[in-house]
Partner chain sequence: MNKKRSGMINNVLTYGACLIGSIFVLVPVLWMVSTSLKTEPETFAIPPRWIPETVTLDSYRAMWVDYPFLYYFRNSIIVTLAAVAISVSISCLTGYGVTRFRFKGKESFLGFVLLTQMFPSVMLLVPYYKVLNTYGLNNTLIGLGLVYISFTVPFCSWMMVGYFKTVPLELDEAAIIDGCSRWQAFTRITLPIVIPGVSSSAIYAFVTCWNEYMFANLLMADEKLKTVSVGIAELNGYYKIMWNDLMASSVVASIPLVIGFIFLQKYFIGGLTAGAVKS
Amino acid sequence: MKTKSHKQEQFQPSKMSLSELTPYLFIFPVLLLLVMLVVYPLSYGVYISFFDTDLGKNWSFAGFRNYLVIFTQDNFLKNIWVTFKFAFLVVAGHFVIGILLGLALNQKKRGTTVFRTILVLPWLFPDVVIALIFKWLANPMYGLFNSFLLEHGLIEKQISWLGSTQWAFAVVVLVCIWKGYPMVLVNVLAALQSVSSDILEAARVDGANAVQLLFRIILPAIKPVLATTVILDVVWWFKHYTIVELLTSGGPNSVTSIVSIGIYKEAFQYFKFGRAAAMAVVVFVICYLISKVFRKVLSDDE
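Requested model, single chain only, the form predicted alone:
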């Protein structure tokens, strides 16, 4: 007996009732915002990267020339390398501090809530405020860092913390670690709430010590949260701009010149928007690849 093939019904809004259209009406504003704020800017940025333009009357098609130029420039490759070092050190610091503090605060003791509130405060301050405060603290003439160290005899003369090639990168990394660790702390602390105390107690009865509990039970149990957190943290700090720009503007001698500062200078100082767009596209691809690699490596075995 032959079976009749049924054509799949097409989406026809004109033939749908109001109740059937309601879900689409609720989704439409979000889709519109997504297109306006994400899809269009990304698409336009890719489009600009194929032109030599100042976004005015000068539009000259360049093809892939902008991409070839940036990859033959020592500055761009150096900025990428500095950015990788910066992001790695900052994220590593976030996770070391965030996990240790999360474990310490995951206890039902008096005062724990107060400490949780205090330790989350750096995350709530705007980047501009953080940068200006630490720039004042690190000032070589009247900053509190030099005053404290000189008073206790730890240094013999004033140090230009942000103007020295020896110290600038380390100071910028430490400031960004202090600013961003609460994000890891909050996620780790929330994940630890889901770890069953019965499992931990059973492991203790079997003779597991604190290190074994951490690496064999606690961390594997919160692995999905850690995976998501590390992807978000790496991508966020890989493309970070504000704090580094306000502290050092990429100096001295480009030791803190991360790629976002290079993109800004290419666009708004040299007015080479096509080349800046090409650099931004490369950074987008790198961030995408980083997220894919972390998702593959940190994926849940189950």
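No experiment lies behind these values; they were computed from the predicted model shown. Numbering follows the first chain given and starts at 1. We call the rigid core whatever largest set of C-alpha positions still superposes within 1.5 Å between the two forms. What changes on going to the form predicted together with its partner chain:
Remark: with the core as the superposition reference, the CA shift of residue 236 between the two forms stays below 2 Å.
For residue 246, a C-alpha deviation below 2 angstroms is recorded between the two forms after rigid-core alignment. Remark: with the core as the superposition reference, the CA shift of residue 35 between the two forms reaches 2 Å or more.
Since we've got the form predicted alone here, give me the form predicted together with its partner chain too.
A single chain, with no partners or molecules, comes next.
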């Protein structure tokens, strides 16, 4: 790939200086926008983590004290751990379901258009609405889940799905999988279009079975697209807030206390912005490291 673009430069030696500028012209709009809008907020977030401040007139320099405090609290470390588990399971769920349904729906079969539209629905509703709906469906007293299970004798007494330490985490994860898998599904479907049917056919003639096809041909072919999806999906769900806050507020007994809930409390309930920012910076660094690892693992081996 690299040698090829060298070759390409050789095609127009006279336009050397222009062609050196060309790539920057292509990326300029995105760069400009992000520099204009995002650089300051990110720097500001890091900046306030070194202060005790109300973000108004009171600012006092704190050095690394905020970082020191959050790392000596076991709550924060525990929240980070819960978040890791949460993000891992949610993203794994997204990809298993998203890829399976994506493969199923990529076929030219009767009814797939209808199924595609139905199966993408969860993505289309706001987080708030999804969370509230599931909160009531899972309600122990007259949620549909319990009334269905009781009616069919599958359980003997009402289960508090979101209120018991045994179930709450699993239910929260399932709701978040439900909400997020269509994003993966759509991207898988789009990515599959770049898999040449000739290659698939050739492999089939060579006697490859379905599993081999999937792992040897299809997944590698859609890897560049999936890599981005997986990196950002992990990062997004690592920072997730709304659904979990509305379903359990981090309870019961902190089994669902993901780190964003802690940050939000620290900032807008306790008004310790410096400390909240320090937590946010830690999350930022973790997300950065995760993305680094994924990029390494999933990078093109060409």
